[in-house]
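Given as structure tokens, the chain that follows is alone and in the form predicted on its own.
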Amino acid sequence: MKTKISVSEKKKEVLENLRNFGARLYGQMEEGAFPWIKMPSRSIQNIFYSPEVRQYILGDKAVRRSSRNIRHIRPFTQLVWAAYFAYELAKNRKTSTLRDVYYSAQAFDVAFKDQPESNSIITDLETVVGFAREDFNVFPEERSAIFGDLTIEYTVRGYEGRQYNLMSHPDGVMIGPAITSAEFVKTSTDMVIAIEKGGLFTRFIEEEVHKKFNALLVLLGGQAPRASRHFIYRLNKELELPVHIFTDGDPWGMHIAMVIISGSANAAHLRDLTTPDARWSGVWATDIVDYRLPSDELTPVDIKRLYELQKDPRYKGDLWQKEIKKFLKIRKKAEQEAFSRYGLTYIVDKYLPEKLKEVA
């Protein structure tokens, strides 16, 4: 259960490469230049699939900004500016939200004309530091949480060293900041059952499958925050724990699986959000069929989808492309709460226990 690097480990690296980077502003500065900055190129033209590392991953193209460039003292202005601020969340050990970042702005002069281009210089910020955003606290709004036998340390400041079991809330624990920046001290869980949806989360713990699979219950609450996905990342490297991702029986669904194992396009400059041995383990198009799933006609939307999906370069699996056909053929989708047609209790007394069987 030893990191290959502590989380406060980490936050001294961020912190080294933050200032390294205003250092290098500054010499530029010293010798009489333009201050400059060269970051990896974040186009589409220049993000590739890796079946090695089974993430989309950056090529070799980069970008360069320069103030003496009129064009790009906006843009350089702005991610010198994120670059304080991330540093000074870090130093301070203080916590921001993308929102957050956006208003920040305003108080010293600096201007976005809307949050998407704050978000768009956080991840340049990124690409330029070598870390992602939740490395240097700035997060999105949370709404996925976790359930189950881990104790935690908490490293965030006013916390240190207090130590939690995360099977202490009934509801489970919210996935923030504190979570996701502390130590794992210890767990007798087997493996991560992540879940889409709140009402089968809930389920699950009312039905202690967290004590009949000796699992840790993640609830993904729809497409999984990068703070979630990293979260589930560490608890696959550092516990050694297999991860199992159950989502509504759909394209979407499948999407939402497929992120937490290979990644997206848009964050194709991190690792450490992937875990490629994660698997997907339900609701497939088989188990409408197999299991007489109350379901809905597919839309030309997810029919789209479908075919998009099969064309992409992470579904070239053979589990994948069969159930993309499979959906295709029988043109229906499922959601998880339709085993519920059988009794509320079915999906934990009788799918669970084969699916995880069959996946194993």
Given for the second form:
Amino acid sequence: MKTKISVSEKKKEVLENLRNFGARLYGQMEEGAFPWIKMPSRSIQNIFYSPEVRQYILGDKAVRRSSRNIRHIRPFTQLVWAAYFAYELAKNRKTSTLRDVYYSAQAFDVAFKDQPESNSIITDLETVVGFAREDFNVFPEERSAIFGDLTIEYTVRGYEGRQYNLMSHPDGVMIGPAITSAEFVKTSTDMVIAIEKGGLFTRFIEEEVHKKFNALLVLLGGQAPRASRHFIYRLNKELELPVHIFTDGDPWGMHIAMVIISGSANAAHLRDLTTPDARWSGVWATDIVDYRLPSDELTPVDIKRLYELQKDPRYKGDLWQKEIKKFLKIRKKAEQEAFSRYGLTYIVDKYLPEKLKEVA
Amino acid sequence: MVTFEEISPADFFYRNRDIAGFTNPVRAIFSALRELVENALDATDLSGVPSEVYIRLSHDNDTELGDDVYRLRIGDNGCGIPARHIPSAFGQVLFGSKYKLKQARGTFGLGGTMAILYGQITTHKPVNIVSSTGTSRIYKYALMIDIQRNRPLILDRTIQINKEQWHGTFIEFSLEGDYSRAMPKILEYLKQTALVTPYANITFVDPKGRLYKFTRVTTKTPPPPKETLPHPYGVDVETMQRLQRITDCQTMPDFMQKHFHRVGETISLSFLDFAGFIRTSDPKNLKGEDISRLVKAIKKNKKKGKNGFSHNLSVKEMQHFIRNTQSGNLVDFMKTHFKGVEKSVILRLLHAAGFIRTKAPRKLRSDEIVKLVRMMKKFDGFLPPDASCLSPLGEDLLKVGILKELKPEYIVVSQRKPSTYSGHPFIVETAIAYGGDIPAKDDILIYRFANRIPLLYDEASDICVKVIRSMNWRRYKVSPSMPIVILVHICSTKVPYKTVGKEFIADRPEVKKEVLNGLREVARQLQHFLTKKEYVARERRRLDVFSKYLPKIAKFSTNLAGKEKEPNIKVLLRSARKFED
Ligand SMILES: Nc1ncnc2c1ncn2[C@@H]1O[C@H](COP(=O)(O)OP(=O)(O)OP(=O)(O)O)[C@@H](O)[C@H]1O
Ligand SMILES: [Mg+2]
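Form predicted on its own done; form predicted together with its partner chain now:
Below is the whole assembly, all chains and molecules, this chain first.
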């Protein structure tokens, strides 16, 4: 059954949560108390991998932040300010970035020391409010893109009700705030193919992979931004489209896929960013052997990373373990572009069909 | 061929003027001024009226000489100099009135004369002196020094009637120097002198006509020092020989008591016994009358109390004892037969009863003198010297002086109890001043004083500086960038200067220990002050933080909650005071 996640419903909930947060502090002050909050701790000791939820989650440990504590009052004020800032953004349906947040604080005399401090306050706000920052319109700098037959309907100011087909532009469409906050109208596609690198994304469009495989193409651009992860989640949940992820054949590419599938420890306080049923469809270590791809030696850093991943709870699955072992055995890695050795269309004509069949 | 010649003390210091601080034109002008200021202050300390010192330094008008020649004129309202001593006091090196055992700025009989000698060798002009001790006459002298013979040459002498019973001294002479480069040191010297002499008015007019006035803030003066006898620990063979030659004492106990510091009958006897300078008869040789005298003395002693003898002794019994004793002398005899009686009591008894014989001091042979001196150093029964010969500034005056010259935010002063090194008494005074007008430099400022003289040169070699550097100031919450002056004043009948230039103090373990203890004392108090100050500052910062952020929280929450009125946070701000992290 298709789950409809209404974008506007969610927006309302975000505003509501922010308002409640303010009201709670207001009430505390009215009662003559120093305002305080309690929120789940995000310390390493409180982050667990949940096999049921199939992602990292926070444990029961909570932290109490009180404005009565001299060390807490500044970050506490910054948190309240961030809530206020987010509330104004969401209410006025404006968007901003983490960098904006950092600078905007200065106008209110609650300046952050540096960008990481500002980022961490935004993460606090996510934890307190229970929504990802994209939901209160704070977007990351990095953007990925999408191409394919999906019609969406905008909810952003000035475009409300307008529809748009994501195949309209041959370079693909940036997954920015407008797309992220759009409702899905219709699609004829059968699957999502997410690609690590821009070169291959463009090749796929040129080679009409979207037609040949009836697919939506998503460009990840390295480690996927959270907005894209959430977007893939929606494609999978709302449109019930299977998701295939193509990355370079090395531990780093593998992990790009894994973060889309099982999320990261940093986002343990958030939900709806993971797509547990998505598949990592290549390039595998076995592909390097089977397709005799031109390859490079694994570096010591690569190898160290592989050993780390081997022990990571997210990599419990057979496929993962098998591929990690293989990497360690052949001591080789290959980029997606390595297929060009067999001609530019080889990857689309030969590899992709075989691969999709194999995973299906 | 090797030739031999003799030079006079004046000639010696003329050749070696470096050791007295007359190294170059900068040092020379500084040293001349300070030597004369110190003489003036010594003189006014003796006169019993509040000190006035006037200093004028001007360019010498004599165009023959270069423009690096100055005229220095210094006047005081001190005790003056008796007319017959004036020529020698200023025209003869190693002549002075301060060789006595009591604290004074001057010690060597050298400083003032060196200044004049330096003036003479650089300008070849006489020195003019006007002085009166408050009698009906004022004496004026024009002198030069016969350096080769270390004798004053009197060029002119006039006498004036002293209607106003003025007392004091004016000295004026020319000398070569470099004032512009010496100026910072001279001004610093005067400032520190004013600090340590808060009861003096010091006026200085410099060659540019600038007037520097250091005004007294009190008329209280430190208690004047009393002259003292040498302490046995500080006596050497030479001193002993001199004393032994001039004494009119007939017995050694008398000699010890009359010529040495804090030596009474008991101590003199104990020491002389210890040193082997006491002889008593063989008990067997005592005559009948001697025995009854001894028994009487014992009886008399018993009345005096618990240290007396245990039983009432008859002459018969005594005779019995004497017959049977093995002892060859009376002290031993008494010791064996009256167990439990202290030796000092026995000695006193025997002395009082006339049983103790010693050599007449004048008849001591030189090997005996050497032995006496050596035993003095070994004997541990001498009392430590008392401090009446010293004249420390005292905690109150020190505070007043610091306040006047440094205007700090906080002062702590401490005076240590008197102590001694090699038989010389000394007292250490320490102080720390913080903040106020004191500038924050890269390092802590150190003010050193000895016998109320500021010491400005050779800081690195000074014992006080070494002690200060060795201390862990972090422990006392002190960091080098703080506006802090640390002050150490050492006074003694013999300050252990390393040179006759009086610039720094030698390493003496006893002195070092006292300086360290004194500094620890004031440092601890400073630490309390700094801790409290830090607490107050922290508390203020804390409140600032609350008053900055709480209103913001109130405002943002009000906006978020969509309320009209902001919550009242006055109560919260008030209670922020009470909360500790
Ligand atoms: N202004 C003065 N008033 C009274 N007496 C003085 C004055 N200046 C010098 N004298 C006398 O002259 C003597 C010699 O002075 P001088 O400075 O040469 O030696 P000093 O002060 O005894 O020792 P030092 O070499 O340590 O300064 C002094 O001991 C003092 O008796
Ligand atoms: Mg002198």
